[in-house]
Structures are given as C-alpha cells and as structure tokens.
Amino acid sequence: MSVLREIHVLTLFPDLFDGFLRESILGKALADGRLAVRLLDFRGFAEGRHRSVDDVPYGGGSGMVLMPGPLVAALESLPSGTRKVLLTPQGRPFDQAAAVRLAAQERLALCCGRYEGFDERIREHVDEELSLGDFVLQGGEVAAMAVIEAVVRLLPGVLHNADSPTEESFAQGLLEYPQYTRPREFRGREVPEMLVSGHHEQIRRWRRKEALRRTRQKRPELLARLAPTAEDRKLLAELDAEAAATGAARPRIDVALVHHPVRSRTREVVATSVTNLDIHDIARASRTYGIDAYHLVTPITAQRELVQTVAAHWLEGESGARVPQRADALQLVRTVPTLGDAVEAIRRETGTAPLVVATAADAHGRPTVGWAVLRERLAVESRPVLLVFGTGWGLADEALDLCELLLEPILGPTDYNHLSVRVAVGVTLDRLLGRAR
C-alpha cells in the first residue's frame, strides 16, 4: 500500500503557508523527511508582461475568474501519478474517509482558487473536487491547510501514539468519547469513577457507550450510517433503557411543512404555494398536540412574507384579542427558506441536532418505520424531533435525504390515497402523540 510522500500546493499566495508548515507535527514530519510539501505559485506559468492569471467572465458578471492556461500548465508540470484535487465549494464534502484515501496516495496536489472561481475547463484536468463545507472563503489556502493536517496526521510515525488516529472523532464513524485529565476534581465536577477503576475492558466498553451516546445526541446522521456491532446494539438498548428509567420528559417536537423541494404530478421538482388553510389548520393541530414550533419551508421570499403577515394579523392586531386560541396557535409559526435551515435552527436552540422524520404517501422503495415503533421511540428519545411533511405530490429526494427515518404511509380501507397535507398532519400527530384510549 502506498503512503503519501509529497504534497504540491498550487496557490497564488505561497507565503500564507510559511508559519503553518513550520509548526507542530507537520513541521516535524517535514524536518525528518517523512513528507515534502512543495508550494507552486502558478502565476509563474502565466504568459504576457503582467503575468495575468484571471480575467472577466464571458457573459458578464461581478468579479474575475481564474484563466485555464496558467493553472493547467502548472498541473501538467507535476510528476506523473500525482492525485490532483481541486478545492471548491462545488466539490464533495471532505471527511475522514477522504483523508484516509488521500493519505494512501504517493503524491497529492491541492489547487487553491481565488477570486470568483475557476474557468470551467480547468475541471477537466483534475482527478476530483473537494469542499471544506457549505461556506465561502477568500481562497482555497485555508481549505488546503485543513486537508494537509487531516492527511498528514494519518501517516505512519507522525503521531507519538499509534492508536490516536483510530480512536478520535469520525475515525470509527462516531464522535469521540469524553476525555478527562488531571485534576480529578475541577470546580465540583469529578472524573467518572469508571476511568480511574483500572478495569481496562470495562473502560473500553464505557468509552464505546459514551461515543454512541454523544453521536446520537450531537450528530445522529453519523449514527444512521453506522453498521452497528452486536455490542453496539446492546449499548444502544442500554441507553434507551436509561432514558426510560429516568422518566425523561418527551423531547421537543417540531413540525415542518415543505413547499420546496417537492414533486409535481409529473415527478418534476417544484415549489408549491403557501395557502391560508395550511398556515391556520396546521398551526392549530400543532398547538393541540403540544408541538413546539411549526416551520413553513419555502425559498420564495414573498411567500414567507405572506406567512408572517398572516401570523402578525392575529398576534399583533385586535383579531388575536377576539380569538385568543387562534393567536395561541399562530405563535408557533416560523418561516425558513430550506429544510436544512429548520434543522439548523433547532440545533442552535437546543444544542443538539434533531431526529428528522419524513412522512410520505409513497415510500418509493425507501425503508420505513412503523407508527407503533416511532411512538415508543418518542417516549425515550433524548434528541429533539422534527416531523417533515411535503406539499404537492410529496417530498423530493433531496428533502428525503435529510431525513433519518421515513414513517410508513397512512393507509385507508380503499385504494384511494390522496389525503390533504392538513389531514395527514392531524392523523400523524394523533397517532404519535394522542392520549391512549
């Protein structure tokens, strides 16, 4: 198996890397010859008196775009067999699995962009595209540093403790278990007794259980992708039993009504219109069943403003005083551009990412969870929960992909299956949260 020996960084600002390459484990790896990092200013490959590397985009637009000539020439100057990576917000998310994969390459090249992006034809000359996350940076240099550090620490002999790379967060698909050091007691909080017991097997089991607990609470989407061992399943059952034994209160439960992305009758991805009935009726159902917030999801600004205007009519005007029950329900209403924004709002408010559960009249081959199973889970769930409903002809795949669970469809005694979303919300809330009779 190959091991990374050389990293080429193609950048217009090589001086940004000076301090970074001298410090900590990376500096030691470079000093003892385990790794070479070569900074290549691709301005040196530009033609003309001014060595220009960017130009205005065809078709107009703000900013400047990197020309293909200089960067492609720099890429072609690299040694044969170099894995060429373009750092761009349009790339696949960089994660621990990608770090492990890149660490097995003998040579790696990281292309740092600047300005408004790359000429599209540059993409034809790289092997893959990676993104550090869904945000915008001034250039790719900070992303390159993150990739370098994540990769280099995986190389043999770089870390003093050979077990460290396999025990840390994400290395095994879970967040890392809690860590403690001296003093044993700090401001009233003591190190867990298990960690000072000396029972190594029990300590190992405790750490695995806490890793599962922390991942379930903070990054449940990681747990959804985990292939659990028999021990993991037992530990998760113990976590559920602990929650039930403590009599923990029902988790926060929110509802989201998605107007985009949803499917049309012809299966196209569309945005549907917000209706007055959706605003009022689902808010009233949410208030009846103790829902904590009702999120209307639409990217259309005018539609969000409409929702806010309707809610304000009852919350700020005389109407609310005349019908206080309606105002009490409409105070639950929120508007967000995307389903991801609703998930992030819950995470910010609670400190924990929610369990996202989709509902659909047609599961389209995706695995589903039964009503009784989900109702029992809500009784012991420690995370907040977001119940997601789609308008139109159901949630599009990109919305379903954000959901950890898909609830089985509502089925009547006939073949007709075309309930309004308002009825579907009422049935769902009653089955999951209604009083036992």
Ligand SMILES: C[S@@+](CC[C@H](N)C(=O)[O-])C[C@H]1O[C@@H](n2cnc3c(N)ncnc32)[C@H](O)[C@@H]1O
Contents of the next structure:
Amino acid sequence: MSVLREIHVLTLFPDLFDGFLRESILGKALADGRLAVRLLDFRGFAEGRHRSVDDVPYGGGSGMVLMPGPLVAALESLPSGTRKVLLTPQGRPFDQAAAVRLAAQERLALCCGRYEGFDERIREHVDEELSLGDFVLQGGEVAAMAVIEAVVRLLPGVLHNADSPTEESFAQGLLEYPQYTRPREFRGREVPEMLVSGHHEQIRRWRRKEALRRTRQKRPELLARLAPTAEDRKLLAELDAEAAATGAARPRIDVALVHHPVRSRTREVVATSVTNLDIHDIARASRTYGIDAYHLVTPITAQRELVQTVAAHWLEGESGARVPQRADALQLVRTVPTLGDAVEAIRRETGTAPLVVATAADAHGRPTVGWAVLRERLAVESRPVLLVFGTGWGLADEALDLCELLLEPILGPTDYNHLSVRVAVGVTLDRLLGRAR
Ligand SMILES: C[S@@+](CC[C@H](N)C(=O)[O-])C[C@H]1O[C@@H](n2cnc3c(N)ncnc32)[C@H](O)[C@@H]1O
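Show the form predicted together with the named molecule, please, because up to now only the form predicted on its own has appeared in this conversation.
Every component of the complex follows; first up is the chain already shown.
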C-alpha cells in the first residue's frame, strides 16, 4: 500500500498556512522529509495584467465566482497520479474513513475555493469533493488544514504511539471510550475502579462497552451504521439490561391514530371515521410492542363515544372475561378530540412534553429521520415519545407541524405505496422496538 508523500494545496492565500505547517506533528513530518506540502497560488496561472481569478456570475447574483482557467491550469500542472480533491460545502462530509483513504494516496491535491465558490466546470477536473461539515466557511483553507492534520497523523511514524489512530473515536465506527489520567481523585470524582485493576482483558471489554454506551448517547446514527460483532451485541444487551434495572430502559412510548386533520384523496383536510379494525388491531400491536397508551384522535364526540363503547364491550362485558387477551390490549385505548390533547395528556401524566414523531407514506419534501437513527435514539431518549399515524390519505400539514420529527416512509420494492394504517403501525413498531430472536 502506498503512503502519502506529497500534498499540494491550491490556494489564493498561501500565507494562511505559515504557522500551521511549522507547528507540532506536521512541522516534524515536514522536517523529517517524509512528507512535502507544496502551496500553489493559482493566481500565478491567471492571465492578463491583473491576473484575475474570479468574475461575476452569469445570470446575476451576489459575489464573484472562481473562473475555471487558472484553477484548471494549476491542477493540470500537478504530477500525474495526484488525487485531486475539491473542498466545498457541497462535497461528501469528510470523516475518518476518508482520512484513512487519502493517507494511502501517494500524492494529494486540495483545492481551496474563495468568494462565492467554483465555476461548475471546475468540478469535472477533480476526483472528489469533500466538505468539512454543513456550514459555510469563507474559503477552503481551514478545511484543507483540517484534512491535512487528520491525514498526516495517520502516516506511519508520525505519532509516537502507533496504536492511537486505531483506538480513538471513529476508527472503529464508534466514539472513543472515556479517558482518565492523574490524579486518581479530582474534586471528589474517582477514576473508574476497572481502569486501575490491572486486568487488561477486562479493561479492553470495559472500554468497548463504554464506547458503545457513549456512541449510543451522543451519536446514535453512528451506532446505527455499525456492523456489531458478537461481543458488541452482548455488550449492547448488557447496556439495555442496566438501563432496564435503573428504570431508564426506554421512554414511555404512545401511539396516536389521527382522524382529523387528515387529507382526503383530493388532498382536502377532512375528518375520517373510526373503524372497528383500527381499534382492535392497533391496540393488539400496541400491547405486543409494549406501547403505553393508544390514543384515537377525533373531534367528533359520537365517534369517541363509539370507540369507548367498543373498548368497554371487551373490558367490562362477558366478552372480556371470555377473551382476556383482548381486554389486555383494549385497556390501552384512549380517546381525545385533538392531537394536542394527546400531547397534553402525556405531559400531564409524565411531567414532560413528549417527543412527537410523525409518520407518512410520502414526506412531501420535509426532512425525515431514519429508522435506525430513531431506534437508537429511543434507547437513550429521556422524554416520552408519541408516534403519530394518519388515517385517510395521511396527516395534514396542521398535524405534521405539531411533530418534531418525521419518520422515513416505509417503502417496499414496488412503487405501490398504499399500506393500511394498521400494517404501517405494525411495521413501524417492529422496526423501532422489535427484538431479533
Ligand atoms: C463562501 S464559500 C462558497 C460557498 C458556495 N457558494 C456554496 O454555497 O456552495 C467559499 C469557499 O470556501 C470553501 N468552503 C466553505 N465551506 C466549506 C465547507 N463546509 N467545507 C469545505 N470547504 C468549504 C469552499 O472551497 C468554497 O468554495
């Protein structure tokens, strides 16, 4: 495998790199001669008396755009085989995996934009686009420095301790375990006993478990992407059991089935009728997956009374005595006039306003949260959670606006997307709460 030997930085502000390249591990790597960083001011490739590198955007608009000529000429002056990276907020987010990948290139070029960014045709002359994150910097130089620092510390011999890049955050798809150093006690807070025990294997296991715990708490989406080992699965089960023992296992989770405001086939806001099937089947799914209450939302008094009558039939009557499992499910049924009332009821009972999560067959351009991310979040969420389902042709905007998150639609391999709400509830509860055998 090759190792990075040369980084070219294409920038209009080479002086910004002065101190950065002199200091610390980078200064050392450069002094050792194991790595060369070459700053290339692409203004030198501009033509004309003024050596302009930017011009006004076609079509109008504010600011100036980098012209393709100088930057592309600078890129073409680089040695062949150089991996060319454009730094842009439109790129793939830079992460540890990208750092590892770039550290294995022999030559790397980092193109720093300025002003309003790059003429679109520049993109055709690079191998990839990277972003430092979802924010806009004044120029690509700080992003280039971040990439250089993350990459250079991975090069052999740059760090004193050869192990550290494989141990730390992200190296294994997890955040790093908690670290402690002297003193053993600081303001009443002791270093965990395990770390001073001297049992190396137990310490390794403890650290892995804490890395899992911490990632679940702080970055559940990373955990959702992890391919867990058999040991990870065991450790995650231990974390679940610990949480259960402290009563913090899982938040209270309720389900709401909204009959108003929902959309009709012609997208008008309407109220739908409650159905016996929805009362029974969603109550049974709720009971199976440990839902705390099932709220049927309808502003129509007669409809709420109907639901109460059906539930009472199974709870109080002869049928309840005959089929106790059904009574067990139907005792979860509540009726409320509005979704806001369901939210308020949960707040009153728990003292905390719930995290309200909507579901939809089509997000209609609204941002959504992924299944795995919500599943991990439920493991650490301290607020109660209300999962909201719509009847008819889905929740109307007034209902969606009350929800903090919108869950990704359930999609099959076909483009037919008309699940009954009962099936949608079943799939959702299983994806979020189901246990593998
Ligand atoms: C003001 S920004 C231009 C942003 C551009 N108008 C856009 O919306 O994509 C100027 C330059 O800073 C750099 N830059 C800004 N934000 C960045 C980020 N998050 N990651 C990497 N580079 C960034 C890029 O090189 C960009 O061309």
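Numbering follows the first chain given and starts at 1. Just so we're on the same page, rigid core means the largest C-alpha set that superposes within 1.5 Å between forms. All of these numbers come straight from a predicted model, not from anything done at the bench.
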Exercise. Align on the rigid core first; then say whether the Cα of residue 282 has moved by at least 2 Å between the two forms.
Key: yes
Practice problem: Compare the position of the CA of residue 348 between the two forms after a rigid core fit and state whether the shift reaches 2 Å. | Solution: yes
Exercise. Answer yes if the CA of residue 377 moves 2 Å or more between the two forms after aligning the rigid core, and no otherwise.
Key: yes
Quiz item: Keeping the rigid core fixed, what distance in angstrom separates the two C-alpha positions of residue 296 between the two forms?
Solution: 19.4
Quiz item: Once the rigid core is matched, what's the CA displacement of residue 394 between the two forms in angstrom?
Solution: 7.0
